[in-house]
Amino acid sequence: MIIALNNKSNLDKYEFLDYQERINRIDSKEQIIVCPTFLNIGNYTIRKFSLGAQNVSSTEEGAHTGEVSAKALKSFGVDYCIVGHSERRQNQKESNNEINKKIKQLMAQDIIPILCIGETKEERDNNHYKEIIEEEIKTAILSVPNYDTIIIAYEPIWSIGTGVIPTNEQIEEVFSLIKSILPNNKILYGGSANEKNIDQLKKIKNNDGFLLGGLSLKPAELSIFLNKLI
């Protein structure tokens, strides 16, 4: 399975170096992708895990103050990059069209995007979640060549950091929708997954792995989580 670790805006340089030593002790057969902050990408030294980024500029290198290009990420050995995370959609007002541009930048540098999609509680309660998810996917892959390499991360926004977990049936329904649009793409589940609920979540059909936020920062609990996948 693919296990993507999203450190979000956590861990200064020294905290990250300590964190890196601890997760390097984890022995797992799963494909693990570590996604540190931009500043800690340059401090990453673990060879047995892949390196990912949490974001990328929608433009090429140039006069774009504060932006980090896909070319720059590639030069640091980044092979994966999260795009469209719900926090950026909500807090930075990222649109589906901007996410599409970011995916194109990543694909041009042979960096595999991890595209986050998902609905709010209001969209779920109003039964609009299918239209929302379909629009997020179709706009993100518009005019993108070889889009079957994109990894899709379904993260119901109402579940992130809340401890509220959808039923496996709810998750599988969305996975089936994703597969109807992207039959060849890998799908991850993200949203309050941890070592306490993995016994239930690992039963999800068509699931290729997990995108982990809070758990990514807890090496001991993460190790338990990974061992329960066996």
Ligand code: PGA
The other form holds:
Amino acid sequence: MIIALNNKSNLDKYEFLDYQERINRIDSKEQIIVCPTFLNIGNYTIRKFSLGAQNVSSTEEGAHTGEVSAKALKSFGVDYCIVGHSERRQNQKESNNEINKKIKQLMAQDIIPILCIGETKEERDNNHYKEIIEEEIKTAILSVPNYDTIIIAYEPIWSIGTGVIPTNEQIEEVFSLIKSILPNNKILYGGSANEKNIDQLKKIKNNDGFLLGGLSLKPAELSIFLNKLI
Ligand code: PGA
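Mind pulling up the form predicted together with the ligand next to the form predicted on its own we just looked at?
Now the full complex is given, and it begins with the chain already shown.
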């Protein structure tokens, strides 16, 4: 399974060095992708896990103050990059079109995008979630060659950081929808997954792994989670 660790904007330089030492001790057969902050990417040294970023510029390098290009990420050994996380869609007003541009920048540098999609509580309650998810996927892959390699992370927004998880049936319904558009892509689940609910979540059909936020910051609990996957 793919286990992507989204550190979000946590861990300063010193905290990250300590964290890195602790997760380096984790012994797991899963494919682990660590996604630190941009600044901590430069201090990443773990060889047995992959390195991911949490965001990328939608443009090439150039006159774009404050942006980090896909080319620069690649030069630091980044092989994966989260795009379209709901926190960025909501707080930075990232649109599906901008996400599409970011995916193109990443693919041009052979960085595999981890595309986050998912509905709000309101969209689920109003039964609009399928249209929202379809639109998020279709716009993101527009004119993208080889989009089969993109990893999709289904993260219901109402589940992120809330401790509330969907039923496996709700997740499987969305996974089927994703598979109907993207039959060959890997799909992850994300949203409050932890060492306590993994016994339930690991039964999700056609699941290729998990995107972990809060749990990524707790090496001891993460270890328990990974052991329960075996
Ligand atoms: P969470 O975050 O595991 O803390 O809910 C997941 C995410 O935002 O990717």
